[in-house]
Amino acid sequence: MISSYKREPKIDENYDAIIIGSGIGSLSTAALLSKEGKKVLVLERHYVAGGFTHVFKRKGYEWDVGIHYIGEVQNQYSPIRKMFDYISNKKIKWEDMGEVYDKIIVGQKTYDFVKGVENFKSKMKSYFPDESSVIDKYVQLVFDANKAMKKFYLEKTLPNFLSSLFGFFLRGPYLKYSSKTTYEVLSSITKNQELIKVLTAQYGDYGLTPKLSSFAMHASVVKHYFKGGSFPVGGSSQIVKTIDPVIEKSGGQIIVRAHVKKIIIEKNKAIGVELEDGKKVFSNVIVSGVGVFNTCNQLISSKISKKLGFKKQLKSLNPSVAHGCLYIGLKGDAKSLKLPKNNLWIYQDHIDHDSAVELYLKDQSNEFPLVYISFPSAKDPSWNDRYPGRSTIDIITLLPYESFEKWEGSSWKKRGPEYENTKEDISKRLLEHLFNHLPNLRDKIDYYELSSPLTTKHFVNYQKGELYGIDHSPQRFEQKFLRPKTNIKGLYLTGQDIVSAGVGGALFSGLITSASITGVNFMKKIYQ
């Protein structure tokens, strides 16, 4: 059962094992280790564990905050399903979403994403006919890039001494995917903007601009989703419910409102960790799961962050896109409502993703360059039972942190009524695009929340609120340092910094952390 650290749960003194947040990186990580016999202490921030993958409840609503869809899972020998079975006990049962699970809506026209290769391959060809070849060789060069991938993190893995040595042959494949941009690579296949707008439209599924963003990441997301997209039933709490009680069997626990104040150190070496009250728990094994960004910058010292190159190092990266995401609640259900389960992508005609991006940079009143649109109630089957007679939505858009800086410091809902109503702002201009698409539901809407960048922070604890931790650019796949054993002995990193965005990168970023740290093959064991 997790434990809440203001009810004074038992804390031992001495863990196998301490892991600094609850996200997916590190509740894998935590599976893992405690697989192998290993006691794991996991220690949460705030009130609730699980990061992106937490659900929040309001006014008789319940919202998934981070998971909308996942790839893969159907597959029961798939890498992804495999690893989710492994560490939940094969307790997260998956519903799929059906032949179409995202919807791709440029001005006027809509193009359906379908799941199976063939299937999409021939579909993308009905809509562009003259560009049949280059179809065939787009979803090649996805592949072949997936296929170095493997390569690239095992390398990540290994001694520095056995990196040295090879890891350039381990890398070098992979860079030559990643260190090329989304558009660059399609645009030398062809020259049709409308069929680039629309290969590229999953990209907020990883934050960055065909322009901006790194080949690899593209490819990894549009592969993920190539069999189609599936949804937790139960919703997303179940990856936190289920994976607790392997992390309890062997001693360890998940304690929620347990600030880490910082790393200890000694002698280049972490022991242990000091909470905000000054309370210590030690180990030999301390893994942080909150981003690189916040373990340099907040939970190791200054001079030690300085004199072994960490703030250096960070200077190469950029936090990625901040977002807000319109929570609504509706009365009836999804059938009465006829909510469908796939996605909607929804896009501006006659402009270029990037293009898009820049005006409303410049200018927010200027259009959404993208808005989402989700319907979890409609593709988990387990929520009538849960909250019959209503159904939930959840509208994402950019949002950039500049934009809510100036209430920086405020405190959650007591932000003021100059703040709510910028929020209330946004949240009209999305609801009209909901409308838009559904116009059955202009006066079924009960309730609805905005979170913001703010909000983000809050809860997530990204110093910009970013969804997606560091950029997925070229420059980002290039750091070597992007790895789970730092230079710190005893202290390692998981998450989705140190693989990529989303649940999938932070699954397996579990995976490479406690390789390196114990040397078990784990692939070998999940394929068992």
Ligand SMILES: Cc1cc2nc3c(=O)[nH]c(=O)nc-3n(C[C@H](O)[C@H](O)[C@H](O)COP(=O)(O)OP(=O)(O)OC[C@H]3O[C@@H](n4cnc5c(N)ncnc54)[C@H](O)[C@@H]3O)c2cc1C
Contents of the next structure:
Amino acid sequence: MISSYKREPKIDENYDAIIIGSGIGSLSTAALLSKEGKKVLVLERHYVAGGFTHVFKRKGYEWDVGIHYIGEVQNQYSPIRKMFDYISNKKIKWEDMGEVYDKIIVGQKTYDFVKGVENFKSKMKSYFPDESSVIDKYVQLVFDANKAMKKFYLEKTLPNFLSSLFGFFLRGPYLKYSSKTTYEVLSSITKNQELIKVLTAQYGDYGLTPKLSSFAMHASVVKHYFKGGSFPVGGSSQIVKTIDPVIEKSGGQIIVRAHVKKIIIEKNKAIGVELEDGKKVFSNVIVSGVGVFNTCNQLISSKISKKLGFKKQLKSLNPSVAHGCLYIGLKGDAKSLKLPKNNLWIYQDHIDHDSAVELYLKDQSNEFPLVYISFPSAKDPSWNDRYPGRSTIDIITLLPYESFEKWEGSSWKKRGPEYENTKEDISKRLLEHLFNHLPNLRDKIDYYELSSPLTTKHFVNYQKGELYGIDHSPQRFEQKFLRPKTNIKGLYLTGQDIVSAGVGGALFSGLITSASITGVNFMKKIYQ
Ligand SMILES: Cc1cc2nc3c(=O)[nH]c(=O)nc-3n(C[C@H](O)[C@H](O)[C@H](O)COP(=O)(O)OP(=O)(O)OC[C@H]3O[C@@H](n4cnc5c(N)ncnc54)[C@H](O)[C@@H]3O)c2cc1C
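Could I see the form predicted in complex with this ligand next, after the form predicted on its own?
Below, the chain from earlier opens the complete complex, with every other chain and molecule after it.
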């Protein structure tokens, strides 16, 4: 059972590994090590485990924070599904979202992203009949980039001396795609700006517009959903619930309300961690899954960070954008409210994604550059048994951290009337988008609450409220230091920053981190 450090701290003297943070990267690392018989301690500062896979409850509703859909889990032989099955002992179950997973709305026009590569291509060709060969070329490029990806991540598990000998050959083919922006690649195959806008409509899944994002990241997200989207049966909390017993079986445990203040390093070797109250716990293996910025700026001293060159390397990277999510509760079930399973991506007409974001960042009274609406209760087949006669909706948009910075020193729920009024204005604007598309919901809203970048900072500790860790720019993929093994003996990194944002990316960070620690070929194990 997951325990709380504040109530019943049952921390042992020794662990084979200590993992900081309990996001999916940390959980998969912990589970893989536990399956090798290691005793692992996972320390989480929040009062709920799971990182962005946690859920929260209010007024009789439950909302998932960082999972709206996951690709490739319906295929029981896909690497993601195999990984989830392995680390949860096949306990996590998935529900398919159906034929259409994303509906792209641009002004008055709607474009469906449908399940299956050939279906996707045909659908896009029906919208853009003159661009048939461009669509084929685009899909091929998406596959080519993904093919090159495997070796790129394999390189991250190599010891330094092997990496310096063979690293370039493994990284090079992927860098060909990652060093170009999404827009550069797309505009090299078509001049049709509307097509580019539609094909890049999922940019919210990685948080960076086409002219700024790396094509490699775009290709990875697009391919991830080609075979449709799925949702965890029972909601996102099932992830930590099903992985926890695997960790406990080897004597390990997850402890919440356990804020790690620093990593103890002696003679360039990580030997333990110190908690906020001064308690020290020791191990030869320390894994940080709290993001690279947090690891370098909070958990190791500035001197060590500088010595290792982390400070300099981090300067070339930016935190990703921040967001706000309007969590909505409605009386009535998904059927009676006619809630779809697919997500809606809503964009303005006559303006490209980059310009829309630029305008909005200059002045937030301008139209939202993107509004994303997800219907989680409609996606979960167990929802009606768990919450009969109720439904939930999430609406997400970009909210720059800087606009909320002035309330930084205030406490959660006590940030004052100006903050609440700002949130109320944003909430009302977001609700209008919902009612535009689902007018029957206008009088059905029972409860709503908007999170801000400060909420993300408060609960998940991302200092700029970032949505996806480090930005997925071309520069990010050039950083060799974003790998599990650090130059400090015994200190490893995991989580979205060393692979990519998304549950799938963070999940695989666990695989490469565990492989770097143990030398075990986990890919072989999960396919046994
Ligand atoms: C709004 C939103 C929607 C998303 N939707 C999707 C989606 O539909 N599909 C998808 O695949 N991905 C989605 N993602 C992305 C996905 O959720 C993340 O990429 C992934 O969960 C990140 O996992 P992680 O392992 O890097 O750790 P995180 O989830 O970032 O967790 C890090 C953990 O470390 C803890 N921590 C920080 N500092 C300390 C400390 N000092 N001591 C102890 N603990 C600490 C934090 O509290 C946190 O729990 C979404 C993300 C967001 C924010």
